[in-house]
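For reference, the chain that follows is the form predicted alone, supplied as structure tokens.
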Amino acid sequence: MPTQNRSEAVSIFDRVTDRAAGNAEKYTLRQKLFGTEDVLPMWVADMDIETPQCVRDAVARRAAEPIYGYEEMPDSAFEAQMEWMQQRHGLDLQREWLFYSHSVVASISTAIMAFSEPGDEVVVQPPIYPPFMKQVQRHERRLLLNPLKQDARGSWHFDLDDLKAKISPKTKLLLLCSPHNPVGCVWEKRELESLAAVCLEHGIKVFADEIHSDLVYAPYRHIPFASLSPEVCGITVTAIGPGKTFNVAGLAISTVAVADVAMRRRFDEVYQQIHFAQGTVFGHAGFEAAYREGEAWLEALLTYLKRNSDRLAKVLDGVEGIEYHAPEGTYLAWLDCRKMGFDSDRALREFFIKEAKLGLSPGISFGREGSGFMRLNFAVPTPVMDEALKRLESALEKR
């Protein structure tokens, strides 16, 4: 797999791009979400770090061609992803398993419609990425909440006793987030195997959102759910893609892998009803280039992100009221602010907006289990991280 020069990759991470001058969601929605533009936005999960040069070059080459008509996603792009998943994660995919999708949320909706009926139960494990819950409800399925539990060391785990007590004949699907957004947990193999055993026993299919699978810090290792065994692979729909890894969410391209023939046939029925088509000419180019040429860039990025996380930990070390357990994966800091003394989630949010002047994601938006938490995206260049930490330290000192 060809790679970029590592020194070149490192140098671009410090560049600050004025995204406020464009139409970046993170910046454009500041007034709507926070009531002011005077916040440093560190909420939505994309990076303020430049997309790798290999991707930009591939998109530029395609843009230079004179026609932007309909295209099929090329087999070579799927093959690049298949090689990547095998080499980095030990997951052997087959071409016929793979579907193009413009987003993981769209893929979640397709799985909900394909593998359950209105009134059926779909398991979600809060605190969780909000669309998990919203899409279940929008499709008139019942939420079966199976909250994660936190141990004395701050680590998060599945609560399988709770899950087994709640399962009924109407429980059809479980939405798994791995690595987990927002808590940053990278699930261990034994934990995934225990969850899989419950699902196999009760005939529950699993949608595994593994979009953050490449953003894992040593010594942790992402274990694809479908890699656990042929039996587990046979109940799993896996969502993967380069969007988070290479900061190409704007290319609107990911994939879905469905190994079981009957499941794949049913998934395809709904997929065709929705008419996903095959994506954009620029998405195809960027997708393939990322997987074929972006590995060294990613390795340098992981070092950079870990440094940002460590710097945040240093600032919060000893701060009364905020507990920070560095994520094992993702670039999302899950800040436990329950001991800060605020009487409501609104007051906590207002502290970060008005005093720290930081636009974060309120934990309560991830389910009531997120009450008292805030999520901070630390995938930013050093100068931006410097400013964020300065604002945070100042606000905390005043308290």
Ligand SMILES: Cc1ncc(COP(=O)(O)O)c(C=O)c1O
Contents of the next structure:
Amino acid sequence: MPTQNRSEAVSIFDRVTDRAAGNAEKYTLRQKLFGTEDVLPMWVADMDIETPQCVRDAVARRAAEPIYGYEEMPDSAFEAQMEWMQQRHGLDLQREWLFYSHSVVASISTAIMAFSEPGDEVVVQPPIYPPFMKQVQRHERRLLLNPLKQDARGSWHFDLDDLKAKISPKTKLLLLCSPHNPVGCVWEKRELESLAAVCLEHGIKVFADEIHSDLVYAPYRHIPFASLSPEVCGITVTAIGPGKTFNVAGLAISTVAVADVAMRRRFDEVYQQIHFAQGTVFGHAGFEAAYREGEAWLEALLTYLKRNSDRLAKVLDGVEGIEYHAPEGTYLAWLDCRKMGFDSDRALREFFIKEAKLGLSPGISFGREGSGFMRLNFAVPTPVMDEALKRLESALEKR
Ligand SMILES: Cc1ncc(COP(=O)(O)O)c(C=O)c1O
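Show the other one: the form predicted in complex with the ligand, since we just had the form predicted alone.
Following is the full complex, with the preceding chain placed first.
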């Protein structure tokens, strides 16, 4: 199969698709979320950049077959992901560890149900992707909040003293986000090791949501939590998939890796109770093609995304009140607007909607710790980025 070369891919990223004409939720929910359609939507974490051609071709080939009946995810698809994880991240997975999942959030729920009881405590580290908190509450577990802390240079860290002080015999599970949405942090090996040591000492299992792991900018490197040691691997459930990497969230396909036999048996019980289906014919086709043929596209994409992040940094450089530390991973900019002088999160949000005409995610939706921040998704083609920066600059100038 041909691999897309880099220069070809770069021009592809510049293409603007009219997603407003279709069913993309980034656009269809504008009225509901922002009270107007007159915003450039830069919120939900998918890209306005075309899915790679190799994936679209594979889906089209499958669509041309005349029957869309039941289909198991083929071993060859799992193997493609296993090779990818080995080569790009040094994570050795075994076929029997892997489960298909239509959604990482559903996998989080499965782990909560499998490894804790109602009333038990589940650790989350806000500010955090909101379903981490919501799913814990929906399953009637107690949220053990262990907020991240920021150092003087603006980098984010785990607060392990806080965690150790809060752990109780009821603390059963920790939901790790790595790389972290929304702060964009790519956790260092020694930080992960320190967190793992606390979890091992207290018998806490870890759900490692590593869905953003391929979107990491040099010189940073994603370290899979399960790769730290065999002991750590034995307490870890890892969620990975092509959804963010290749912009295929709509194919609803990811996997979950559970190495420990007893944990896998328990995870499987809940998985069967829920009756997870085995994926879609299009998902299987796109998933395998992405991992087998998408690497050159991804490398070019990372350069492209970094450029958008740098452009945003340039516009915000010297703007009083907004601090921007470019993310180490993800395409999400976590803007610290606490010194802009707004007296509420509502007023801050209104500024971005009404003055800048940008539809961002309010930081407060990622937990109390996100108050005063806004999250901007910069995974857009250059012409859209031009427009976004123009709107932002003009709104900031008028203030
Ligand atoms: C950290 C994280 N986990 C999970 C998801 C959603 O995954 P899924 O659509 O597979 O449920 C997102 C989407 O933004 C995310 O950022």
